[in-house]
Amino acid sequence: MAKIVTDVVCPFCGTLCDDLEVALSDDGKEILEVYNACAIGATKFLHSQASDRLTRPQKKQEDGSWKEVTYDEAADYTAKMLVDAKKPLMYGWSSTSCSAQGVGAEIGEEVGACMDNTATVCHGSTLIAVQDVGVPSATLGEIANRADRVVFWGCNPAHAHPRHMSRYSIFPRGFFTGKGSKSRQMIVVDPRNTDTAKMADVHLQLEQGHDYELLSAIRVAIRGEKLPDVVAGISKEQIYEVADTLKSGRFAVIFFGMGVTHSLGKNHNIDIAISVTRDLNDYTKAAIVPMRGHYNVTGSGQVWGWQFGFPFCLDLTRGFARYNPGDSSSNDLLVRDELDAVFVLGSDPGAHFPVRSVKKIAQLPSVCIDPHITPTSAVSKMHVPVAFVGVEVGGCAYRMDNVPIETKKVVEPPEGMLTDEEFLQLVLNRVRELKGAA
C-alpha cells in the first residue's frame, strides 16, 4: 500500500502551496503521485525521479565534452575560481533554502563578490519602490478570509501561479467571504485578454506601457476630482466605476506582476500603486502584494537584508556591502565586461538574460549549481547537480507575502548526492583554506 505524505509544501512558485499530498512506494523511495498540486508543481516532484537525471558534477573539457568529477574536486574548482577572481558574480539564489542562501552570503563576503538574485530581472523595481514609500501589505491568509475586492494588475495567475486564485484570492470561502467567488469582485488590468482577464468582473484593457497614467487617474477618481474623457485607453466612466467599487468594499487588495514592474516607469509604477493602496485606506482597508515568481526569491531578499542591509544588487568587492541597482546589477556588470568569473545557483540566466550577457557567461570561468540540465549549465565550465529543496531536503522558504514556511523532505536524494547547502559549505571551507594560505 502506498505511503501518503501530507502537508507537503510545493517548491515551485511564490504561492508555496502547503496542502500537497505525495504518494510514495512501499519502501518510501519513489514518488508515485502528487495530489492537490497544479500541473507545474506536480511535474517538479515527478521530475526529480527522472531516470536520466545527472547525479554527479561534470566539468567541461577543452573539446567541449563533459567529464565526471567528485564533489570535492568541484568544490575545489569553485573555490579557486572565486578566490582568484578580482570581481566574481554570484547570481541566482531564488530556488534554494534560506540556510543555503546564508552560507552563500558568507562565501560572497569572503571573496568580495557581486551578489544578485532573480529580483534583478523581475521584482527589483518593487523592492526599490518599497524602500521609497513603504508598503501597506497583508498575508495571503488574511486576504483569503477578508478581501472582497481583488485586483490583478499586470499579472496572469491562471498561468504563472495556477493555484493562487483557488487557494487565496478568488475562490476560497473565508471567515468573512463565505460565498467564495460570489463574495468578491475581481478586476484585471492588462493590455492582453489573458485567461485571468476572461474570468474577471471588470477587465481594464489599457494601452501598453501606460500603467502610471491609469494609476494616477484612479487616485484622482478615488478623491472624486475631474478626469479627462480617456486615460490610457480607458474611459473616465470606467475609471470612476472601478474607484467606487474599490472604495465600497470591506477589504481591497492589489496583486501586481511583471507587467507593471517591467513596463515604462518601472519602480515609479509601483510607487504610485502603493500610493493608490494608501489612498484607499482612507475609505476602507486595502493592501498590495507582489506576485513573486521563484518559490524563495523573497527569502533571498530577507536573508541578505538581515546580513547586509540590502535585498539584491550587492557589491562586496570593497569588503563591505554597497547597493546600486543599475550599476551593481548582474546584466549591467556582464554587458560592461566588469566580471572575471560567474557562479550561478538556483536560477537559469542562460534562459532569461539577454544574449550578450549569456555570451559573456560562456566566455568566463563559471559554475552552475542546479539539479537540472539547463541552458546555463550548458554554457558553464562546471555543472554541479544537487538535491531538490522541498523534495529531497527540507528548508525554510518565504512566501510572496513574506511569511516563512518550512518545506518538507519527502524522499531521499540519489545516493551520494549533496544538498546545495552541503556543497556550499565545502566551497566555504576550501575558500577559507586558500585565503589562509595566501
Second form
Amino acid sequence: MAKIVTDVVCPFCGTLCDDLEVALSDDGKEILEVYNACAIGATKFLHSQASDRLTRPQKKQEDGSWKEVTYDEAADYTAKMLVDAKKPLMYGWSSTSCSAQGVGAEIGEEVGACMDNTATVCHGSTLIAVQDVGVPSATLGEIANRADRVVFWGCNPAHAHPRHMSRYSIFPRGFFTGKGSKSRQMIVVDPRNTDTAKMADVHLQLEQGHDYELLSAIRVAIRGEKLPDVVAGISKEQIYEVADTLKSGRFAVIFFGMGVTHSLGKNHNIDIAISVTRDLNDYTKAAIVPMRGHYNVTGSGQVWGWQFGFPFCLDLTRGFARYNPGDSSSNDLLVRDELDAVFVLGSDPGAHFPVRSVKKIAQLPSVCIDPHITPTSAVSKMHVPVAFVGVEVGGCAYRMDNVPIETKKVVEPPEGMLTDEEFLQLVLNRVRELKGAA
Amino acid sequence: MTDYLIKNGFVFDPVQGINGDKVDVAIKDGKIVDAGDVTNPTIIDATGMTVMAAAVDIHAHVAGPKVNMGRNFRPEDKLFNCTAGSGMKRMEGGFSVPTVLRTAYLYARMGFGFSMEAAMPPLYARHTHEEIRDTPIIDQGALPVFGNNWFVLEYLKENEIENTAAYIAWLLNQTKGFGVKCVNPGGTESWGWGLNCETVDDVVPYFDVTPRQIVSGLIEANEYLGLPHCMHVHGNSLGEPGNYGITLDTLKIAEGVKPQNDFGREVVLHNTHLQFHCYGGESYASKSFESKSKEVVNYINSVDNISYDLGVVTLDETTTMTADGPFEHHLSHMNNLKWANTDVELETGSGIVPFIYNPKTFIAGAQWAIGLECGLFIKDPMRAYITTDAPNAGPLCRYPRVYKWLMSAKARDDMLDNTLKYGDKIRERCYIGELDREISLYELAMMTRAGPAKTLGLSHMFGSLKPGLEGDVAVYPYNPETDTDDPEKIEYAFGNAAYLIKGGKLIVKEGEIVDMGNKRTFWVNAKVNENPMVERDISEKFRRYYTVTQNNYTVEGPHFVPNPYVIEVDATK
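Since we've got the form predicted alone here, give me the form predicted together with its partner chain too.
Next comes the full complex, this chain leading.
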C-alpha cells in the first residue's frame, strides 16, 4: 500500500499547482509516483530520487577535478569570497523559498552585494513597465470564475505552463463561466504556430518583432479610430474584430510571456499591453497577468520589495539600496567586468545567460548552490548541493499572480544534506564572524 | 529583565486621570507596576519631558500585498531617501511606502507600541504575515476584509447572522486575523464586473444584497462573536463630493446596537478615515465643494456606539492604496498616473495609485481642513483617533505634523495664510476658520492611546500606564510648561521620542534605536459551535471556485507567525 500525500505544491513553474498527490513507499522515504502534475512537475519530484545525486559540496581543484568538502568548509569559502569581494553578485533566488531569500537578503546587505533574480532575463521588463504605467490585474481564480475573453500574447502555456489552461484560464467551469472553454473566446498572438495557437479561436500570426505596433493598433481599434490596411502583418478587419471581441466580453484577460518581454521593444511592449488593458476597463472589465517562469521568482521580488523597496537589480554596494536596471542588472555587470565574485542560488545562468556573461562567471571566484549539476555548477569554483525546496523542505512561494502558497515537504532529503536556508544561515553567521574580526 | 523607573516626567494618562502631573512610572518584568514595586531599577530621567503610554495605531497600511506593490511599482518613492544601516539598524528606504524596517524604526521613533494593518486580503494573508514578521519592534495585528466576500454576501442576503459569524471565526483562524474589516461593502465585488455600489441601497450584481445589509449583518455577527474590535468600516462612495449623506446612512445602520464583548469596548462601528467621507457639494470645484464634517461628527457626538479615525491629508506626494478597487480606478482617471489593481477571487479587490495632494489646489487644502475638523469637532476624544490612513491621506512619518495642527490654532492659521494657495476659499467652504479649539496633551493621549486601545479591545494591555498593563512607555522631549511657544516643537518632539520602552525592553534610548524588541503578532481565535452547513459551504467553494485547495489556505507555521499573541473568544454559548 503506497502512502499518498495530498495537497502537494509543485515547485516548478509560476503556475504553482497545489493539488498534486504524491505516492510514497511504505517507509515514506521514496517517491514512487506523482499524480495530477504535468510532465515537467512530475519529473522534478522523481528526479530528486536519482541514485547518483550529488549530496555533498564539492570544490573545483586546479586540474579541473572536483573534491568533496564539508558544508562548513563550503560556507567558509562562500563567506570569505563574499566578504573579500568589493562587488559580488548574488544572483538567482527564483527556485527557493521566501525564508531562504530573506536570509540571502541579509547576507547581501552585510557584504554589500549586487542582488538580482531571474526576472533580469525574463519579466524584468514587465516590472519596469509596471513602474511606468501600473498594472490592472486579478488573481487566477478571478479569471477562472469570470473571464470570457482570454488572450495569450507571446507565450505558449501548452508547453511552458502546461496546467495553466486547465486550472485557470481556458477549461475551468468557474462560478460565472459554467460552460468552461465554451464560455470563453481564446485569442493567441504569436508569430509561431505553437500548440497553444492551434487551440485558439483566433490566432493572430503577427510579424516577428512587431508586437508594439499591433498592440497600438488594437488600442486604436478599441477607440474606433482609423487604421492602415495592414499592421504587423494583420489585416485591419481582423484587428477591428479582435478589438470588438475584447470590448464585448464581460471580463477580458491578457496573459503574456517572453515573446513580448524580450523581443524588440521590451518594456515598451508591456507598457502598451497594459495600456490596452487600462483602456478596456473603460468599456468592460479587463486584467493582465505576466506568465512568470520560476515557481518563486515572484516571491524574490516581493521579499526584496518589503526589505529594500525594489523587485530586482539591487545594488547594495554603497550600504543603501540602489536600483538602476541596465547598470545594476546582472548581465550588464558581468559584461562590463565590474564584478569580482559570483554567487548563484536557485537558478541556472550558465544555461540562460549569454555566453559572454557565462565566461565571466567561469573566470571569477564563484559558488553555485543548486541540487542539480548544471551548466552553472560546472563553471563555478564551488558547488553546494542542497535539499529540493517543495520536495524535501517546505517554504513559502508566490504564484505568478502574487498569491503566496506554502510548499510542502514530502520526503526527507538524503542523510546529512542541508536545505538552502540552513546553508545560507551558516554563510551569514560566518560572514558576521569575519566582519566582526575585521 | 531590567526594571525601569521613569522619573520626574510630566505624565499624561487619561485612563487614570493623570493630566501632566509629575508621577514616576515603573516597569517590572515587562509590565507597568507601582513605583514602589521596583528594586534597583534603571532610572530614566524624564525631567522636562512628556511621558505617555506607547501610542496605538488603529488603522495604517504598512504590510501586505498592496503595500508591497506600492513599494515595487514606485521606485521614485525612494529617490534620495535610502539610508544605510547603522548600529542595530538595517538599510531603510521609501517615503510614502517605507520598507518594513523603516516602518518599524519610524513607529519606534514616534513612540508607538502597536499598529493594526488595516486591510488583509485573506488569500494573501501569508504575504501580510511575512511582512509583519519582518517588521521588528512593534506589535501588530491585521484585519481581514469581509465586505465583498462571497460567503458573507450569500449569508447576509438571507440575514444568516449565525452562519456569517461561524464563517468569520473560521477565517480569522485560517488567516490569523484580528477582526472584521469592511471596505466599500458590495462595491468591490461589483468591481469584478467594472461596476460599483455608490449608496447603501445599491444592489450587488448577481448576489442581490445591498451594502446596508452587509454592514448591518457584519456588525451583528461581530457582536454575536463578541470580538475585541468592532466592525471596522470604510463606507461606499469614498472621496466623492456629496458623500456625507451616504456616510450618515452607513453610520445610522449602527443605531441602537449594543456592544457585546468582554474587552471593555463600547462601540459597535468604527468608521475609518472619516475625512474622506465628509464631503458636500457636487464637484471638486471651489464653488461647489464644501465640508460636511460638522454634520457627520455632530451625529457621532449624538450617539455613543460609534468611533472613527481622522485620515488627515498631509499635503504630500503619497501612494493611495485600498481594497476599494473601483475608487482607485476612478482616481487614476482623475490624475492619469499609473494604476495597479488586483481583484482577489471570492474575497475582495484592491487598487493603488500615486497621488499628489498639492497645497496649491483648492481641493487638497479643503481635504486637509476637513481631516482636522473631524478631530476638532469631537466631544469625546476617546472616540476619535488620529491617523493619516497611512499612506492614503499622508505618509506615516507625518503623524507628528498632524498632532501639531490639531494642537495649535497658530499652526493651522499659518497653513491657511501662508502655505495653502486658497486659504480664504477654504475658510469659506469648510469649518476650519471657525475652530479655535486646540487639542491638549491629555486629549492627544486619548486620541492616540487610550481611545484606540479601547476600541481595539486591547485596553487591558495598551493605552495607559495603569499597573498591570504592558510595559509600553514613550517619553517625548516636550516640556508642556515651557515649549508651548512654538508649534514646531510639538512636531519635533513627537517624531523623536527620547525613550521608548516596549514590553519592558528599552528600544529607544536618548533618541537612538538600541534594541529590536520582542515583536508579537496579535490574532483572535473565536470559538463557535460546530456549523456543518458553513463547513460544507467552505469545502464546496474551495473545491469548485478557489484556485488553492482548502488545506493550502491555512496560514500556519513559525515562519509566518513566529511570536503569536492569541486572544481567545468563546461564542459557543
